[in-house]
Each structure stands twice: as C-alpha cells, then as structure tokens.
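In the block that follows, a single chain appears as structure tokens, in the form predicted alone.
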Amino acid sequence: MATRQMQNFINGTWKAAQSGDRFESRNPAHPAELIGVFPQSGTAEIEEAVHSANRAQESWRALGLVKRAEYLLRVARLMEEDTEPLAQIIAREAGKQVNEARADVVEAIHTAQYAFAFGHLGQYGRVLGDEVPSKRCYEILEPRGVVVAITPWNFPVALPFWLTGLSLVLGNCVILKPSEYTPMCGARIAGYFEQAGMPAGVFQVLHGAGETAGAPLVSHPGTHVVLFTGSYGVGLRIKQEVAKHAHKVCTIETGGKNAVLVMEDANLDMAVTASLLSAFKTAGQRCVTAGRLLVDSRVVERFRDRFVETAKRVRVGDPLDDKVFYGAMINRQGVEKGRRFNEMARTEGFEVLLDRNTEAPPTPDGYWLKPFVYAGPWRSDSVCLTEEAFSPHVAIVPVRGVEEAVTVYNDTKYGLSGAIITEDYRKAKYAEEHMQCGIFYWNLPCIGAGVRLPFGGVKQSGNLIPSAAGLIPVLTHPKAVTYNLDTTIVMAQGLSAEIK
C-alpha cells in the first residue's frame, strides 16, 4: 500500500491541520510498513468542525427521516463494492486477521442498512389515546444536535457505524474521532460519506490523540452528545465532564472481565469451541473477550485437557493470511500489558497450563502474543482473575454448579458479556436472570454482538446506557405533544377549567 499524506474531513472538504503536526499509522504485524501520515488536530480544526456541524444541523433535521436514511443506504452500497480492499486495510492497520476484518466490514454494512431501514419505517415516536376524545396525544423524537463519536481501534469500521448510523438518521450531525491507531479506516469512512453526497458539515472526521482532539470535543459547548468506546478511566473522565454541561448527555462502553460458564451437562465440543473463540479471537483484544472459563468441577479435567490441546493448535500469524486464527497485538503497550498479566498469574500462584510465548514470533519486529492458559480456584483478591488483560490470557476456574458459577461471574467490578454452555434450559434461565451483565448468550461464545439489540454493560462496563439499538434515548429528546380539537378546554384527571 502506497504511503499517503492524509487529511481531516471538515465541512465537506479535506484539510490538513493548521499546526502542521502529524502522526503516523503503522502495520502492527510489520511496524516498518507505514500505512499513512495523519493530521494531529488542534483548536482550529475543532472549532471549524463544531461550527460547521451546528450550522448544518437545522437543514439536516428539516430534510426528514426518510431522506436522511437514503444517505446511509448509499454508503452501505459503496462499502459493499469495496469490501475486500477495506478488509485489507483493516488487517494491515488494526492487525486483525483478514477474515475478522471482512466481518468488521460486513457488520458496518449491516449497521448502515439497519439505520436506513429504521429511517424508512418512519417510526418517530408514539401516538397515544387520551381520556378526552377531542385530544390527540403523541410523542416526537427531536435530535439533540451535534454528536461526538470517539471510537476504538479493534472494530475500526463497524463501531463508527454503530455510533453514527442512527445518530445521522435521527437528525443529528456527527463528528467522528477515530482511534489514532486506525486513522486510515476513519479516513475511508469519510470517503464513503463524501461519495454518497452527504451535505457539508453533517458528517466529519477529525484525527488526533484523545487528549488533544477527543477531550476538547467532549468539553466543547457546541457539542451535545458524546458516544465513547474505550477504557473505563477515560470513560469516567467523559462522564465527569459531561455532567458539567446542562445540555449534554453521553454513553460510555468500557471494559469487561467476561466469562463462559461450562456446566456438567455441556456438549464439550461446543464448550471448547465457544471458549476458544471467546478467549482468543482478535488476540483477546475485545471488550467482550472471556478472561475466565468457569467450569463445573465434575467435568473440569476433561474440559481443560481438550481446551489446552486445541489451544496448542491455534495459528497466530500475519493478519493477511486466511489460515491463521488471529493476528497481531495493536502495539507494544498491548504486548507489555499481556506479558504482565501472564507473569502475574505465576506470581499469584496459579498453575500455568499453557504458555506459547516461548515460541518464535511470526515476524521478528511485530507485536505478538500467543495463547496463555492458567488454572486455579476462584480468588476475588486476584488481579489477573478480576482485571481486564485485553490479551490472549485466560483462566480455567472450577465451580460447583450453576449457582456458584454465577456467583463467581458476578464477583468483579465489570458486567459486560457472559455465556453459558448447557443442555438444561433451567440452568440457562437461571444464569440469564442472575448474571450481572448487559449481554448474555446460551450455547454461544460471549464475543458476539447484534446491532438490532442494545450493546452495553453494568457496573464498570459502562454507564447503563447501551450502544447500538439502545442509543435512541441518548440521540433524541422525546417531546410530549397534546392537541385540543374541541372549542372548549377539558382538563385531565377531572380538573375543572372553570374560571371563578
């Protein structure tokens, strides 16, 4: 891929940062490969983008739900035509194995199509009956204004559409601040919106670091909604900043210490497959990754033998290779954090069942971690059992029955995703009702997601306002409207309208 000097997409045009400051995006599997050079946005770019969005918002809102939705369909069609080239960019820039990268693109396409379908249905609130026949009561959903979407690198195309698709269809303007680790993906998204003829100022992309580009967008008085996916620490600062502004609202989707529960009656083939996918896909770099496998003690020996043997065969390598299971870590810091967690498992006295990090790396200069599996009894004081490693690092913990499994699942500060593998629907129902999580699966991995459903967690996995289909209350303000079609006033609840 030829190196390109990239620009921000502001008010319908491509512009460099006035300061001239720039940063590089490199291939984490081959860091010598330069993907592109991007502007480090500052005050001038932020002011122009926010001003442009506010200026465009009223005309965008006036366009109407159905016509706004048409733009999302155009974008979806453009991405469909460009699926493979875009997947190649994701694999190179994010280090995601190319099949995962294709799925990332397809998820973005589906999300854009969902936003289009939502708009074309034209459901924009509710119509209600009233105790007085001459009154008409209904609810309309008014757009909040300018949405700031701050997205992570691990789903560099899908997640921007999760946060922007409904935002745009519901009448808001959007400023996307993509991760500084995957800016080329953000630039390509801007290109699709440009090709689709999106009006100037309605959708914009600003590149840069969180501290210098993301934080000023969050605090700017001209922005109204903040949608964030990333670490809890940053999310907490966003919540605190938003709380200072009477007109702002936010949703944060943060980390997890997720788990797969394997019951004694589980189909072990299914359990091993679901657990491998949950623990190691994307090199464990998903907020929904399973860092714990909570296995009934009556089958734990059989499960762990089969799981470890399968983990030994997991292929780690070049993200562009269709035959590998997962690709590179995103950067050196991710590798170092994963290694710290692996060493912590030893320091805390757990039994290491598999550490493949003594094997030769796929490339000498890339960022690699291979599967690490350890085992031991549950300890709520263990850092490696309770904190998010964000790496291919997983524990097998024996439990006695579904109730203890659920208790152990809940014994962390997170509550994002969880799965149970069982043939007993009663156990599945118990887990569904008692696991403190926002996303639940039965006989599936815990790493999936569906745009038609809410996506978010409880405790320190978010702020109780989910993403995806759950975003509508954040993106709109419901206005209650009542019309009187009579020539007299009749008050509700029997209140007299007589003036004495």
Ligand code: NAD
Contents of the next structure:
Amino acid sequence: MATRQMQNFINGTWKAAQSGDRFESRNPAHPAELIGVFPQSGTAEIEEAVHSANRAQESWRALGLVKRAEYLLRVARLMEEDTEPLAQIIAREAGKQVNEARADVVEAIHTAQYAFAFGHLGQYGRVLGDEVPSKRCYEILEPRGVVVAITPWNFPVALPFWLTGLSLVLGNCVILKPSEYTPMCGARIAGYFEQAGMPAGVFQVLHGAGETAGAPLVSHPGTHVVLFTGSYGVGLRIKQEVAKHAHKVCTIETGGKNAVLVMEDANLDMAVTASLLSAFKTAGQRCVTAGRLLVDSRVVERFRDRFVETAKRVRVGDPLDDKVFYGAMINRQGVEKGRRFNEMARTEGFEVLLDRNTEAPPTPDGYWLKPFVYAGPWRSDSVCLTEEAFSPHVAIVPVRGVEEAVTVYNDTKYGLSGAIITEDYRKAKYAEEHMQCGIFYWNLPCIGAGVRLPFGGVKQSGNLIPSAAGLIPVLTHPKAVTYNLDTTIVMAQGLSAEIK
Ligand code: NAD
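Having seen the form predicted alone, could you now give me the structure of the form predicted in complex with the named molecule?
Starting with the chain above, the whole complex follows.
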C-alpha cells in the first residue's frame, strides 16, 4: 500500500486540518510500514463539520425514509465490490487476521443492508387507538439531529456502520470520529459515502485524537446524539459531559470480563473450540472476549488438558496470512497492558498453565502477545480475574454446578457477554435467566454479533442502551400526534370542553 497523505471528509470535500497538524497510522505487525498520514482535527474542522451537518439536516430529513435508505444500499454494494481490498486494509492497519478482517467487512455490509431494509419497511412509529372514537393518535419518529459516532479500533469498519447506518436512515446527519489507530478504515468509509453520492454534510469523517477531536464534538452545543463505543473510562466521561446538556442523549458501549461456562455434561470438543474462539480471536482484543472459563470441577482437569494442548498449537502471525489464528496487538500500550495482566496472574498466586510469550515473536518489531492461560479458585478481589485485560489472557476457574457458575459469572462489575456449554436445556435456561449480561449464547462462543439483535451490556459494560437494532429510541424523538375528525371538541378522561 503506497503511503498516502489523507484528509478529513467535511461537507462533501476532502480537507486538511487548518493547523497543519498530522498524525501517522502504522501497521502494528510491521511498525516500519506507514499506512497513511492523517489530519489532527481541531476547532476549525469541528466547527465546520458541525455547521455543515446542521445545515444539511433539514433537507436530508425531508428526503424521506425510502430515499435515505437507498443511499445505504449503494454504500453496501460499493463495499461488497471492495471487500478484499478493504479487508487487507483492516489487516494492515488494525493487525486483525485477514479472515477476521473480511468478517468485519461483511458485518458492515450486513449492517448497511439492514439499515436499508429498515427504511423500506417504513417503520415510522405507531398508530394507536384512542378512548374518543373521533380521534386518531399517531407516534411519529422524528430524527434527533446531528449524531456524533466515536468508534474504537478493533472493529474499524463494522462498528462505524453499527452506529451510523440506522442514524442516517432515520434522518440524522452523522459525524464519524474513527479511532486514531485505524483512520485509513475511516477514510475508506468516507470514500464509499462520497461514491454513493451522499449529499454534502450528511456524512462526515473527522480524524484525530480523542481529547482534541472526540471530546469537543461531544460537548459542542450543535450536536445532539453521541454514540460511543470504547473503554469504560472514556465512556463514563462522555456520559458525564452529555448530562450537562438537556438536548443531548448518548449511548456508551464499553468493555467486559466475559466468560464461557462449561458444564459437567458439556460436549468437550465444543467446549474447547468455543473457549478458544472466545479467549483468543482478535488476540483477545474484543469487548466480548472471554477472560474467564468457568468449568465444572467434575470435568475441569479433562477440559484444562485439552484446552492447553490446543492453545499450544494456536498460530499467531502476520495478519495477512490466512493460515494464522490471530494477528497482532494494536500497539505497544496493548502489549504492555497484556504483560501486566500476565504478571499479575503470577503475583496474585495463580497457577500458570501456559505462557507462550517466551517464543520468538512473528516479527521482531511488531506488537505481539501469545496465549497465556492460568488457573485457580475464584477470588473476587483478584484484579486479573475481574478486570478487562484486552489481550490473549484467560483463566480457568473451577466451579460446582450451574448455580455457582452463574454466581461467579455475575461477580464482576461488568455484564456484556456470556456463553454456556451444556447438553442440558435446564442449565442453559437457568443461565440465560440469571446471568447478568446483555448478550447470551448457548453452545456457542461468547463472541459474535448480529445487527438484527440488540448488542450491549449491563452494569459497567454500557449505559443500558444497546447498539444496533437497540439504537432506534436514541436516534429518534417520538412525536405524539392527535387528530380530531369531528367538528366539535371532545376531551379525553371525561374532561369538560364546555366554556363556562
Ligand atoms: P478508547 O476508549 O481508548 O477509544 C475509543 C474512541 O474514543 C476512539 O475513537 C478515541 O479517540 C475516542 N476517545 C478517547 N478519549 C476521548 C474523549 N475524552 N472524548 C471523546 N472521545 C474520546 O477505546 P479503544 O482502545 O479504541 O477500544 C477498546 C475498548 O473498546 C475496550 O474496552 C473494548 O472492550 C471496548 N469495545 C466495546 C465494544 C462494545 O460494543 N461494547 C465494542 C468494541 C470495543
């Protein structure tokens, strides 16, 4: 990929930052490879983007649901044609193994198609009956205005679509602030919207750091909705800032300390596969990554041996290699955080079953972490058992029965995703009903997502407003409309209309 000087996409045109400040994006597997140089946006760009979005909003809204939706279908088609080149960009920029990168693109395509389909179904609101027969009551979903979408690096194409697809179809204008670690993916997305002929100002991309580009968009009086996906600390600050503005709403989708529960009766092949996928895909850098495998003590030894044996064979290497299981860590800080968690498992007195980090790294200068597996009884005061490591770092914790497994699952401040592996539907049902999580799987890994279902967590995994299909109430304001078809006024609740 040739090094490119990239720009923001503001008001339908590509523009550099007025300050001239720039930042680089590099390949985490080969940091010497420069992916591109991007504008570090500041006040001037933010003002222009917010102004353009507000100016575009009324005509975008007036276009109507179906016409707006058609743009999303055009974008989906453009992405379909560009799947392989886009997957290669994701692999190079985010360090995601190329098969995972393709899945990221497909998820984005599905999300754009879903938004299109939603528009064509024409779900504007509800028609309600009224106690007075001559009245007709409707609920119309009005767009909120300007949506700011702030996204993390780990799903650099899919996540922007999760946050923007329905936003646009429902009549909002969107300013996307992609992660500063995957700006090329953000720029490519802007390119699809440009090619699709999106009216100027309706979809814009501003690059830059969280503090200087993200935070001012959140606090700007001209923005109305903030859709954030990322770490809990940043999400909480965004929520606190949004609380100062009566006209704003936000969603925060944050991290987790997810788990796979393996029951005594589990199909162990399935349990090992589900656990490996949950713990190590994307090098453990998914919000839904399982940091804990809660295994019934009656099968824990058998499970442990098979899990560790398989983890020894997991191939870690160049993200562009189709034969590797996972690719690189996103940056040096990610590696350091993972190492700190591995070290913590030792200092907290757990038994280390596997630490492959003494093996030679796939490239000498890339950011790598190999699988780390440890074991020990549950301790809610353990930091490595309860906090998000965001790395290939997983604990095997013995539990007895489904009730204890669920109690341990719930014993963290997070509540995003969980899975149970069992042949017993009663255990699955018990877990489904008692696990404090937003996303639940039976006989599957606890990773994976689909736009047609809500996606979000409870407790510190979000602010209880799920993403994807769950976003509609945040993206629209329900306007209550009542028509009187009679020639006289009859009030509800028996209220007298007589003028005395
Ligand atoms: P991050 O919080 O560091 O950054 C996310 C985005 O927020 C980036 O675009 C960043 O520039 C921006 N940002 C940073 N500071 C900001 C501020 N003060 N104001 C406004 N914006 C700011 O997260 P990350 O490292 O990119 O992603 C990893 C985290 O994201 C993990 O905790 C992971 O669990 C979480 N995540 C959650 C989900 C979910 O759906 N729940 C999905 C993917 C990732």
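Remember, it's a predicted structure, so these values are computed and weren't measured experimentally. Numbering follows the first chain given and starts at 1. Rigid core (definition): largest C-alpha set, two forms, superposition within 1.5 Å.
- After superposing on the rigid core, the C-alpha of residue 494 is displaced by 2.5 Å between the two forms.
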